[in-house]
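First, one chain by itself: the form predicted on its own, in structure tokens.
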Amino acid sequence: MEYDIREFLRSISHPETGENLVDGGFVESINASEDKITVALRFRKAKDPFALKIKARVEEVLRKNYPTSTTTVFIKEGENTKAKRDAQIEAMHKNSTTTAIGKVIAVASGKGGVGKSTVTSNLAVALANMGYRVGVLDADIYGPSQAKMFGVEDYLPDAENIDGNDYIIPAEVGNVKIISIAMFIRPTDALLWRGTMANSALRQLIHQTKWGELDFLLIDLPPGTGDIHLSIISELSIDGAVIVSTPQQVAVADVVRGVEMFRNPNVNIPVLGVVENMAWFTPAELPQNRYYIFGKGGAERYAEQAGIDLLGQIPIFQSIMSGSDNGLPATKTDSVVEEYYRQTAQKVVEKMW
């Protein structure tokens, strides 16, 4: 939704300077419910004689594209700080320690509770497994869990200088390299966190993480589509997505959005394919049988429909559960879950070259 209100705002401009809102960065703020919306304008100088009748524009044009929601809009006057924000960010990515990644990948799903970070952590261990440098961010801001699925929950980040400059030293976890909010902040703090603080913080993530050099960054996104997105997709080249759903119509529904987010003109990133998963349960008492908890083979008739490829179907084991509770991902300890995700690996790796 936020995705969406922002080009809407970028239909808008300042009569002025010619700037749209958005890239002219008039936005301060966006936060948008369901019901809800709520729109930050802050301006270059005080008593902007245009300031009234860009909000009341904003709130007009919020208004018809939402007319059922209620429509805030906020003006702050005083000193703008963009352009000292934008040195800072082009110093940041001058000296960005993500040039010697091989291949960025999105990890992201169209709504929470398919299992996203679930598929990532065993997905990274899988391509460890076969010999890849990897790493994973865990921008999942709102929700980060890839320290507890690593077991590095503790870990306290250190920091090297190098030439003046400070960067983080990531966990790293059988030659996959990890870092996460979760381990700056107490984890009731995520959920309070707004766009802007938490852009900043991933764009540090991002570029300040001592990555080395890495043949594959895993990028955890949180679930559906908005302004987090957006801002890793402007800070690094992104590859390929793979998009993780369940194999309930529900789920495949909100994969749509996901698939259709990536492939948009001004997004443009090539989806790798879908992962569905938790596609069936075989009981280790009954090898052959397979139980369809959650419908059968939604995420793989929507791959075909949109011409995308179905890259796995991982089956509900209890090997991942217990693993991603404690802190040790399946495809570690077990060797069926670990075929699973190496077969998923091997087809992301074939889609990459």
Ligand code: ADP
The other form holds:
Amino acid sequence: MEYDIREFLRSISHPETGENLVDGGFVESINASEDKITVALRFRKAKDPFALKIKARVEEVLRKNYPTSTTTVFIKEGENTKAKRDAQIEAMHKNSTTTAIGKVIAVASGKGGVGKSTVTSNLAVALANMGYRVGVLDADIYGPSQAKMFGVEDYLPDAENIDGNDYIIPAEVGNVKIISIAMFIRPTDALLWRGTMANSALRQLIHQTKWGELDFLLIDLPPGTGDIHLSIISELSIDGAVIVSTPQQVAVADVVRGVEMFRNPNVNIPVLGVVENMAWFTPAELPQNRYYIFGKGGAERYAEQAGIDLLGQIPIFQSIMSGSDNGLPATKTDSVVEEYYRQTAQKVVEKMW
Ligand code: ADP
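Having seen the form predicted on its own, the form predicted together with the named molecule:
Everything in the complex follows now, all chains and molecules, and the chain you saw is the first one.
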């Protein structure tokens, strides 16, 4: 919803400067729930003569698009600490640890529970098995699970200061470097971590983690579309997005939204394709049988309609679930799962060049 609101605000321009509210930096924050929307606008100039007019226009647009929500629009004035913060961010970008990363891939899903994190970790292992140097950034602030999936949930990252710059040391399992927002917050605090706090923490994780040289960095995004996605997208150049979905029709509808977010002209990230997870179930005692528990081929159909590739179909395997729970991605231990992920990873690699 915050994402949509931001897009609506992008359609409003400052009458004097001509800049739209988003790119002109007038939108300080957007907070939205089902029935309440709060937007804070900041005007650099004290007593900006257009402030009230713009406020009224924002209220009008929000009321029109969200007639059942209560909308509150605040006006703030002056540079505040923003300029200082911008300078810090600029310095962070200048010394960013991402400069030796080959390709950055975002892993997204329309909703939670479809196996986005599981696919991320197994894909990372499959790429590592192919000899690539891989990093995983767990940016799913709503349910960060990469540390658990790689069996490093007790890992507390060290900081290292080199020539006056602070670096964060990631966990390392096999050939995969892992850093997760969960290594910095208690799970019970996760929900408090929305908005600017989460954004600035993620910015630090992106630019200060000692990634070294990597061929691939996989980013496990939160489910859905929202502000966190946009801020990550603006922090580093993402080379492609992989969308994870289950075959259900509802999940497929969510895929559409995900694809649209990446294809938005302001975002413009190539969608590499969709991975259909939990595509079918095969019981061990009947290896030829496939049971399409969540329906058949939903993602395949959508992929065709939307003109995106089906990167792979991953069946339901007990070993995948227990692997996630035990901190050992099944791609490491189960050769059948490994083969599915190897083929999927191969397709991802081919799409990258
Ligand atoms: P998301 O990141 O989309 O919220 P998760 O990766 O956490 O979803 O997966 C949700 C649950 O489904 C986990 O318990 C995981 O082990 C299980 N799971 C995911 N994919 C499979 C699969 N192909 N076979 C069996 N279990 C799976």
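The term rigid core refers to the maximal set of C-alpha atoms that superpose within 1.5 Å between the two forms. Numbering follows the first chain given and starts at 1. Note that the structure is a prediction, hence the values are computed from the model and not measured.
Put the two forms on the same core and the Cα of Asp325 is off by less than 2 Å between the two forms. Core-superposed comparison between the two forms: the Cα of Asn65 travels less than 2 Å.
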